[in-house]
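The data below hold one chain only, encoded as structure tokens and taken in the form predicted alone.
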Amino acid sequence: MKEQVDAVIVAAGSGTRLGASVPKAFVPLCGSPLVSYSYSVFRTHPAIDNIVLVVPQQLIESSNEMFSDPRTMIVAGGKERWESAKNGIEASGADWVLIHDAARPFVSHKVIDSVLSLISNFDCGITATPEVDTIRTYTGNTAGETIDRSKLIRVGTPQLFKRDLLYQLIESAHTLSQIPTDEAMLFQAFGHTIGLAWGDPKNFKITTPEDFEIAEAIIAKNSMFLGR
């Protein structure tokens, strides 16, 4: 029997650094809300059973209209990222969940396939790309030592989790001295091994107005969304 896989797209962030009048995931990118790009990719992937879209409370009604689909559930986010993720997985009854950041519009079926290939060997897996820049430490305005970039990766999303185990760990997160900033770190904090799948550098995270300009240029150059 096929195990069920749901996608949880976290789209509840404020996007303060963008200076936009709407939450970041709903800022228009080439005429469509940012979140709609990754949503379309997950919706058309044959291995994804349902999609849980986690949005700000004030956008629940408009999101239900915008993403009207029998396989899509809209839930409200929380004040913190982990609360939004928890609300998303609570709405899912799947065996596995893929948690994705709506600020990464250029996810593709190939990237999804890559992380799903970890299911047989891990309870948790991340997508990542190699670090290509020279990385240094620093103090104030003084450059420090160069770090060996061959040992570094850039972590992205989607990230894969055994749904029930993730829920248990989130419920136990209060026992940690510090709540991890993402769900994979939570798994690692409780001693679980994290599987690694290679992603795509184009699946970058939009954070600043300059990132939006790059994303618009990518879409314009290719005349259609690259993930399809």
Second form
Amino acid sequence: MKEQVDAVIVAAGSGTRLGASVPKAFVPLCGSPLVSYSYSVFRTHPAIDNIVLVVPQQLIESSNEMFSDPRTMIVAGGKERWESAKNGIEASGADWVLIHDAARPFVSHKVIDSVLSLISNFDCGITATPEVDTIRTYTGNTAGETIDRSKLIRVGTPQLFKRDLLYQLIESAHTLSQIPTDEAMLFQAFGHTIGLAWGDPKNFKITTPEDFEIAEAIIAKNSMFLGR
Ligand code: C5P
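The form predicted alone done, now the form predicted in complex with cytidine-5'-monophosphate (C5P):
What follows is the whole complex; the chain from before opens it.
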């Protein structure tokens, strides 16, 4: 029997760096809420069974109207991203979950296929892109050493996890001396290997108003969401 794969889209952050009056995932991008872009991509991927949308408590009702669909569940997020992810995986009954940031509207079926291909070899996997900038350390206003960028990758989402195991590790996280800041680090802290799938630089995370402008320009140029 085919193993079930659900997408958990975390959209419950406040997005304070953006300075908008609504939570970041609900800021309109070319007329549609930011979260609706990645939602549509997962909703139309043939390997994705259900979608769990994790939203701010105050937007539960409007999200239920906006994303009314038998294969979509809406749940409230938590204070930290990992709490939102936990609430999302609790709502999913799938064998595998793909956790995705709503702040990355340009995820594609190709990137989803890429991370899903890790299922046969790993319990956990991330998508990443090669680092292209020169990266240095710094102290105050002086530059430090250059870090060999051929060893560096930029980590993105979606990230793949065996759901039961992820839940178990989240429950055991308090036993670690240092609390991991994301789910993949949690797997690594408990000795699991993280599989690596190549993503797409277009699947960048929207953080600032300038990122919104870039996203608008990409949509205008590519008409990649024709029919929206
Ligand atoms: O703040 P940042 O852009 O790093 O957040 C990444 C993703 O995690 C966003 O899609 C945001 O909505 C989500 N998030 C969440 N719950 C939080 C914090 C962030 O769902 N408490």
